[in-house]
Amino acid sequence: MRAITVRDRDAGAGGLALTDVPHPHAAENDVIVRVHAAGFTPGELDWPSTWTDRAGRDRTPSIPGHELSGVVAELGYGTTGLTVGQRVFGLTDWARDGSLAEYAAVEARNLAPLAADLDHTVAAALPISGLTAWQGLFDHAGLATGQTVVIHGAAGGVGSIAVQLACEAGAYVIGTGRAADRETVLGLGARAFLDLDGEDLHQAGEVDVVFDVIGGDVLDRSAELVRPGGTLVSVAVPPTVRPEDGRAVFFVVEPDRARLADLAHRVRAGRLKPIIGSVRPLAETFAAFARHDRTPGRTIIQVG
């Protein structure tokens, strides 16, 4: 099969290549998915799991990408709950070959059924962004109706979904980003917007939750915004500056079949809309990685 592979840890996106690789093996409780669309995270070439397995052994050439939507092509021994020919979407394991390939091996529990009226490119934009937004806001921060939340990077893949989910939950949402993002973020339902380059972050006042996807100085300064009993949540890096009388949480998104199904239902009902800025063929994955930061919304790779 054809797949995007990477061998050289120091080459960055320049080390990506479209190559022929062996068809994946379906281990116990695995599903082989014929990939129609795949998502990726630009920073994943820096993740240790891209280069080594869980035992620390080199696993290159590795296939990046960890979001997919497609059709079940094969079931591994003991796999239940899914059938050959069924449309599915979900997450691949961090330390196994990923989704930027014609076929991918995935644990069945990491996949959710996909309705026939939901496009594969939309579904591929949901798993990491949608699950990260939900888990950060509700599982880790416990965001509730009437609370105030600051969402950094509110026009990005994770941030834009977080804004929509928080608004639907009845929270007062303050989004942040670049000046050019203002109308996009307000259009998603945020009540206010702060330009991180030109406005004082303290204009947000005291808030119950800060949800950060940026890290660095923005994350450090955000600790001062959290009111007593509030929560600072980051998916960028572990916070080094903690709220004086609150919690600081860093987490890595976890697969969740039931929540994936819920997110897909929200999309079908028109209550949630992932922002997809570009759809590219598999052969243009290198350009997609290299230019991702200059493309509004998520970039999705169309494989099938």
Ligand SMILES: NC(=O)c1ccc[n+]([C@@H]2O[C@H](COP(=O)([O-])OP(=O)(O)OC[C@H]3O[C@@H](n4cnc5c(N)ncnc54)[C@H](OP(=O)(O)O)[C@@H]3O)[C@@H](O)[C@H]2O)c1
Given for the second form:
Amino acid sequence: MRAITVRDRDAGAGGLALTDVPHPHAAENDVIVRVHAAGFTPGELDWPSTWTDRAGRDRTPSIPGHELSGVVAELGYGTTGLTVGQRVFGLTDWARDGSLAEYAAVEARNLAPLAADLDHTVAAALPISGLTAWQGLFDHAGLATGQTVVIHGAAGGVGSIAVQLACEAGAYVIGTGRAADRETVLGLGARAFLDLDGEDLHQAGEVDVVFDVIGGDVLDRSAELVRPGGTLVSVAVPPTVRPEDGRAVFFVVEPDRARLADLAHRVRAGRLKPIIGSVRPLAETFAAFARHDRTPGRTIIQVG
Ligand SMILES: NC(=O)c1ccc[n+]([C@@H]2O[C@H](COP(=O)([O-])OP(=O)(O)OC[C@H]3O[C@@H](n4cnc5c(N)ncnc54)[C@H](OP(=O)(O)O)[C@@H]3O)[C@@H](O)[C@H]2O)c1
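Coords for the form predicted together with the ligand, given the form predicted on its own:
And the full complex, kicking off with our chain again.
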């Protein structure tokens, strides 16, 4: 099968190659998915799990990309709950070959059924961004109706979904980002927007939750916005500064079949809309990864 592979840790996106590789093996409780659309995270070439397995052993050449939507092609020994021919979407394991390939082996529990009327391209944009946004806001920060939340990077993949979920939950949402993102973020339902380059973050006032996807100085400066008992949640890097009388949380997104189904339901009902930038064929993954493409929104690779 054809797949995007990486071998050289120092080569960055320049090391991506379109190659012929063996068809993946379905281990116990696995599903082999015929990939129709795949998503990736630009920073994943820096993750240790791109290069080594869970025991720390070299696993190159490895296939990047950890989001997919496609059709079940094969079931591993003992796999239940999904059937061959079924449309599915979800996350692939961090330390196994990923989704930028014609076929991918995925644990069945990482996948959810996909309704016939939801496009693969849209579904592939949901798993990481949608689950990260949900888990950050509600599982880790406990955001509740009537509370105020600052969402950094609110026009990005995770942030744009977080804004929509928080608004629907009845929170007062202040989005942040680049000056050019203001209309996009307000259009998603945020009540206010702060340009991180030109406006003072303290204009947000005291808030119950800060959800950060940027890290660095933005994350550090955010701790002092959190009111006593509130939470600073980060998905970019672990916070080194914590709110004086609150919690600081860093987490890595976990698979959740029921939540994936809920996110897809929201999309079908018109209550949630992932922002999709460009849709490119597998052979054009290089340019997309290298961020030559500055179209706002998630880049999705159309494989099938
Ligand atoms: N821990 C986890 O489980 C987990 C899960 C998902 C994602 N992540 C991480 O979260 C981060 C964001 O992911 P994403 O998919 O949402 O990325 P994304 O789509 O690139 O969104 C990031 C947004 O933040 C904006 N931004 C970045 N730096 C900024 C700055 N200094 N000032 C103003 N705006 C800034 C970006 O604008 P520009 O595009 O203009 O720079 C973009 O709109 C990544 O580092 C990713 O690896 C972690």
